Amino acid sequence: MIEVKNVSYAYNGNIALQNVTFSSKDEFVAVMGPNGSGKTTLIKLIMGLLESEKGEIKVFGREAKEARNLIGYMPQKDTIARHFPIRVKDIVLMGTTKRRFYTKEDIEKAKKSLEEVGLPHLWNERFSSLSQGQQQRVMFARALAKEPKLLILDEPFSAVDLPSRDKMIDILNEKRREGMEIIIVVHNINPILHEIDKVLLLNKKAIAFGSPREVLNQETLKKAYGTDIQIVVCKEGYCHPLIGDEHA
């Protein structure tokens, strides 16, 4: 279970999060909100990379910083040095261990995760030679190679092609069925709207938390984004928000 209770955090006195509370257990949770709403700050707190100034975070019953070995993390695309002269296998192996030397088991885990994302043939290729979609899938494989109990992805579909996105969503659904906890930060929730269990609508405070049907409506979206958001209701009854800012 992931438990976040009354968590607050500020950067140099500027509030990033204020009294945020939610919990999930064996669920696929999407976090969405406008720029500067605290989405990335929240996941860094859950990972124990930041320490909350107020409140409490528990990850599978442990303090956040004590649960890092249980978490697989895929960062935002812009945080990766995409032209660094490194091979695909080296990047994926980074997800398996903190040791300086890799074991046979580490290599097997890395190859398995690369096969899961459909790119085993790129094992020895230079990362910089890959397309953006392939690079994202390699970073996804790195997160999976850890065989985590909790998988956290920060805007994983940014600038990827549709086949890569669909492949990643298929894998997330499979991992969810296997019992993995998943937290995904997205600016466009529509591709996964029918797949997720819960939505956390965030703008420094938790505007709403619940099922997509409960959370995504004009009232709550306006509270989060500060303006009217057009929605399209599909035949299954889900409200699909049409948010113009692709980084929202």
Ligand SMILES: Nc1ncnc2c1ncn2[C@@H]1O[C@H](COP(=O)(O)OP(=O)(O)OP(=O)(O)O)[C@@H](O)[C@H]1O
Second form
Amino acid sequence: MIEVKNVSYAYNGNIALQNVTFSSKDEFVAVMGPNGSGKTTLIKLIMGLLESEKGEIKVFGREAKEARNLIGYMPQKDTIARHFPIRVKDIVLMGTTKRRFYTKEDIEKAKKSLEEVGLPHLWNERFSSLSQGQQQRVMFARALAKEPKLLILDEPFSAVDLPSRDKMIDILNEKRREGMEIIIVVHNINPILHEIDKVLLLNKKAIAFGSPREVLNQETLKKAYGTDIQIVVCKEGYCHPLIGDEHA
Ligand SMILES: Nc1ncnc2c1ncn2[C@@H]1O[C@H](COP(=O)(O)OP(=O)(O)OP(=O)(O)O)[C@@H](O)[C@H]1O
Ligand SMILES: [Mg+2]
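Same protein, different state: after the form predicted on its own, show the form predicted together with the named molecule.
Expanding to the full complex; the earlier chain stays at the top.
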């Protein structure tokens, strides 16, 4: 359960978010918008990593900061410290506990998550020696290992190959069925268009929020992106915008 009410945020006077309101309950929500539209800022506010100057954010009825241990987070690729001298297992284990030591269960959970993302053989590898796509999948495993109530993913597919992306989507669907709430930031919405419950179209303001059928149309996309976005196909009420390299 996430409630974002009239939230604004500025970095040194530069407005990044303006009066954003949306809420979700037990849903799979995609956030979409152009570069610099405030997607990552919004996520950081929900995580309690930034504090809103105006408005209110509640996560499972709590202040954002107090809900942090209920949230699994996969940061945007560019913000991952790629050359950090640490092993894959230590990254995934970070997801499991706040303690300084790990229990047997923590290690099992971490191994299981790495296996889920298809990379069990990298357990002992140095994180810095991995490809960018592999690093992203390890960060996904870390978020899963936390067994969070809310999973937040910031452009999780930006470097992964297509079969791995589809595997990640399968995992997300499974987590949804188990009752996990999910917020995902994507540029190309087509691969998950039929999986998500809601779309938040953002450009500093919330341009539109609702089901993909309600939100994705020429008018709202133009409002968000400031340019005509080609709609490739509309089928059974779903419009597939041509954003990213491909469409479904
Ligand atoms: N740490 C920061 N200090 C100053 N300005 C920032 C900072 N982080 C973001 N901004 C600014 O806030 C605005 C929104 O940034 P944000 O990272 O939230 O966008 P985004 O939608 O995630 O973009 P992208 O698609 O490129 O990831 C941008 O104009 C950006 O320059
Ligand atoms: Mg971002």
